[in-house]
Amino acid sequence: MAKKKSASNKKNASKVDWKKVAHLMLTSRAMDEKEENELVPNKEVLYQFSARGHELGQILLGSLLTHQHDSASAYYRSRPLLLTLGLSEEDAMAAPMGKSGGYSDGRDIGVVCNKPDADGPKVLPMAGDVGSQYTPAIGWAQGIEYRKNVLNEKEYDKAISVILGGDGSVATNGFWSALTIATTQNLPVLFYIEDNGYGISVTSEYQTPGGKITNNLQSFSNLKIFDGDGTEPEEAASLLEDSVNYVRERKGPAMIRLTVPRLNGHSYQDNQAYKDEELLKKEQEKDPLEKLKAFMVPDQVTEKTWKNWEKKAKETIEEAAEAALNRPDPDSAQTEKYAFAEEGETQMIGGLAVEGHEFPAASEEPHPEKQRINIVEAIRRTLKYELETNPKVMVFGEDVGLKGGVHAATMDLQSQFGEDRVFDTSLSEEGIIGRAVGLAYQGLMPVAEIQFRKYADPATEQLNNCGTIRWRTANRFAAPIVVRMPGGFAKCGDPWHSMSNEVFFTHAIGWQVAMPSNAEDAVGLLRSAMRSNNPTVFFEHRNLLDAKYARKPYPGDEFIVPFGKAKKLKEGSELTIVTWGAMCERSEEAVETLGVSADILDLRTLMPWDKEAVLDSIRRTNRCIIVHEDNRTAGFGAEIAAVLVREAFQYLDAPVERITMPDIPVPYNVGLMESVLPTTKKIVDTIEETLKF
């Protein structure tokens, strides 16, 4: 633990350009002052964030990132940092305003910040949510390594991750999960904890025991630990500092708490009436503000000077106020745009589109192999062809490595690849997805396996963020990612490994969904995903990954399906059914049971879905049965029957029918699973009444 030692603050300090340290602290409270006195009134802000007291630390910490390929993962109360790495005053003020530029163009709340320099140092998308910001760091860590190790980019040696939380973000998954990572993996990440006792009214006791989490974690291997007051300019200087060398010369990871007063509430609405009067003057009385001026005036400036500084920083915020004001208002005709990569618009961080990675060549024509495979196989050769034709692929997930994954889709990569390609991880899904983003704003493109459907489930805050950085950015950032995600039933139900439930992720923006029903799609699929811009879902159903009807011979190395393109697998004048995953064999068996001519539409992808072959279908056969195994209520079959009622009613000479999972888990006895699973009969029987109509 690093001790106060005068000398050595001294020495450090003497480093620190105060000058602008002070020009930086009173730019940032004159802001918070416009907004708190004047916009927040005016309502010309919404949501306010103070970042009264937390100011110097964040200030002196910003000064030390000069690395090129730096990153700095914040949150909401993070803005003088931002100042320190160059956000203009301008753009500060306006970004809460909802005004038009900035780092989302209105669509975030204004503290909410991002920085993607191409050039300096990056500030990682921000999240409304706490924790979230602590795994896509460690990923950056790890892709700075990669980049480094295994691209041999010398321009990473010595860059650094950098995480900002408060106390209260201690308590999260996201916390212990990338702290988990970060000393079990021995990354260059900086844990830096601004500790102002609070969680809006919860003390810090509540968070961690003791109320200091750098007591609890003294005897954890392989995390260096620093501690002082984040309000003595000094010490502060003295302990950022030696942290950022110690992370910076690889001697491991490190954390630093340094304690600050907040001298707001937590928000603007928050009138911090659960303190007592003693403390909110005990917490005036720490204002880093007042101790840094005692620091500089009279020994390094005068009285005058420093009041001269105050005034132009208030006019200079008063000036920079009124542009952000007179900015536009976005547009609002293009609010929808970048939920998904627009064509021939790139995001400036993430992903291989930004570096112009080409692909080898890609044909939707299968050239198939004479032996059939089953999906397991086709998963594994396509993931094999990925990696050995493009270096930044990386395959990870829990069991992946030497087991080769608890389905057998990455046995023997890791042996051909090695561990820096393919690697195992910690139980925690939310640090295999929010790793994977990370890795992704490094320019990598990450493979990340959660083994069971139901297990993605503690990872739903860092996937529902992944799907939503490139909107929430106006397409500054993106994190195109492969989530491999096996579900569905089997052999037999059970709650916990048979959850299908793909409607969720249709119903996450941002997230591609593919459900490929044999091993020539799953190629196809897969390789489409892991070449696209945009987060992809893929799904992989667990009783098709042997099946005999999933077996289709290998369809080439350059076989690709574009997402949106529904295949046909039977063609008839009837009806037309419309399913996905394991239902495609049911629905074919039920057809050819009752002899009658039908369109089968197997849709392979549910985001985007092919409404213009459903649509053309319906349109011969007028008359439609949607199959699926996921729960009926709100499943992906009500969206489509909502739209064929809207786009095709004219056409339908019977009631669209869904035959779905009833709104239960699915069992585990197998006769309990049949009975409420789609089965064959069941499409049979409804396929009957609908002719009869």
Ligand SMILES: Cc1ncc(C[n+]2csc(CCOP(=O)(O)OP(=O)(O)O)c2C)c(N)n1
Contents of the next structure:
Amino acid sequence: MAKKKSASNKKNASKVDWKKVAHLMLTSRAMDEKEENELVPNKEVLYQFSARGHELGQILLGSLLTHQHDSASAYYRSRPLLLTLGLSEEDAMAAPMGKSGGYSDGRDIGVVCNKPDADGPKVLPMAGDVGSQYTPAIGWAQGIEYRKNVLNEKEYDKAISVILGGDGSVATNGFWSALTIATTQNLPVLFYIEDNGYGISVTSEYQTPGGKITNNLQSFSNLKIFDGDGTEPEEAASLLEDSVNYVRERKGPAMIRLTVPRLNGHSYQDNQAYKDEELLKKEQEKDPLEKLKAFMVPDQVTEKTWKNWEKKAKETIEEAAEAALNRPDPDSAQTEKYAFAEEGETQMIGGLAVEGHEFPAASEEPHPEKQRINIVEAIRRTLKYELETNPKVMVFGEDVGLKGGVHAATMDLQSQFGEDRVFDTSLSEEGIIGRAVGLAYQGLMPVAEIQFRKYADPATEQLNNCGTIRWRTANRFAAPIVVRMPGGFAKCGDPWHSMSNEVFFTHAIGWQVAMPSNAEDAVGLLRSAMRSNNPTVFFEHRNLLDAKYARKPYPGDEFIVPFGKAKKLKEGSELTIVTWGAMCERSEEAVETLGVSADILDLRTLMPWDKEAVLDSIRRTNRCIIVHEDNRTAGFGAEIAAVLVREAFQYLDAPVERITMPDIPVPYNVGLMESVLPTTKKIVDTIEETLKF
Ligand SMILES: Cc1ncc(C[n+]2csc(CCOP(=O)(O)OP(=O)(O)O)c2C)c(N)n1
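Can you return the structure of this protein in the form predicted together with the ligand rather than the form predicted on its own?
Full complex below, order starting with the chain above.
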């Protein structure tokens, strides 16, 4: 069974601290066994994902992540790597029990870890979605190069970003998106594929033709391939050393695939009925712990010493389990904390706040210039000023560079600030948002453009995960990013370019949502977003980009609009119209047409939204109409109406009306489009009915 030992395998293997590797392997194994034999059957641990069979490669890899700015983006089977990087046994065991403290304070499923050490390699927050670990790691890699080359922080030299994934993960969008970005941008990324032949019960042949991803990627440009057996100590050590060095020495991105047996079901609940006896036996014969023992005993240590280590590891785990079990449950009074940044509690990793970034002065008082500008110009000037005054700002997306964006909002920014700071991306929205998350982890301020609202769909997983990072990690990590997104109807509609669906982001956890109706607010809200410690969706309404209604004088480089503050467009006493975005103009027109006395509130941000301003107004006018372009059912108007029914019931003299799009996409034909959009006429009619009621 013993493999032939090549000279280079031997050379690299001699550098390894095998005693340390053995200790970590025995510890990880004892931990899995304790969970499988006792803690899961006793229901102390509810979900368990064993790493048995995967340990050796992960421990060897972890031992090579020695640079302070290295990162690993890993997944639920990566606990041996975390132990190697210094996760305490007690934290490792307390998390699956859902106990307090540790890397998520009982919030995230046990093995979904993170590690925010300021002075050592980081483990980026893991996620449950297979494949979602890839693109944030690409952002980390680009952040290494940005810090080194643009911010001149030489200590980032030779840092690398490593991504761990199973053979199933190579079929995901995230994998391909990350591979494309790493290889086209020549980023310091190592893809580490642990091939156990299965994604739960599905074999690798379903994930890549022939079942071996490295065979298929042999001809992929700018990708060095390493491939071997992850259970053979010398071979695995040698391949890992070579692949890590390859990336560290900036020879290019690389992929290493190591075969490993999965010695358990996918999770504790999986009985592996889909594997026959012979296969199970073969897998057992490949147990890397047995191979490590055969490699070390008796050449390096005696059988007795090994037995001693085994005993010690078991004792350590008994003690850690006992201590973990004795930890209190997390405090339920704190459960809602950290959906957003808490005043005075900065996260450990991610965003400008960590390094105490100081911004230039800001003021809520506009200092208008003489000339009016449109929203496109308002956005461009705000981006320009923030790029000028904050070297950590980066602006990117499809066509954002040389072309200046399909809506021209980034025109000339690349020529002024260079390709490192303003750049085009590959056509992968998952890549754009995942990369932004990784750049934010690096303490930068990424401003990503999604070309049209509908095209954020492929990035949904990254957007959702971005919003929950702070909560999942109990404020250890956060990724404050800005996502600019044009949408809504324009000269005509259509299902792809005209979608608004802003309510989606108000429902997604952890996101601020801004929706300016004019150039002045666009400046102030975008500035707020780019200085915020929370992620923001910044919605740019297509019909307003160059609309006369939206043109306002540039309010100055200091102008800022705080989130959650509605603007009163008109003041009156007979009814209140609550609206935002392109519906502001139509609401104003309707009120002017009828000559009624109405409050018109432009919410400007939907998350947070200015509940108090709306309630104050309704308490005076006693009537409310909500106007929005988004579809009706469960649109944001439904949320406002529900709040009014609960908190202003006694003040209402008429039913709360909603004027919205019906539950269909926006049609292309202009006549069809106007027949379903909230029009001035519809608003006029509804005002009359409401006043008559
Ligand atoms: C996006 C997504 N789809 C499906 C799942 C359910 N699921 C969890 S693990 C898994 C298999 C992953 O296999 P692989 O990447 O090979 O890793 P392994 O578990 O074998 O180490 C699946 C389908 C998931 N977590 N995420």
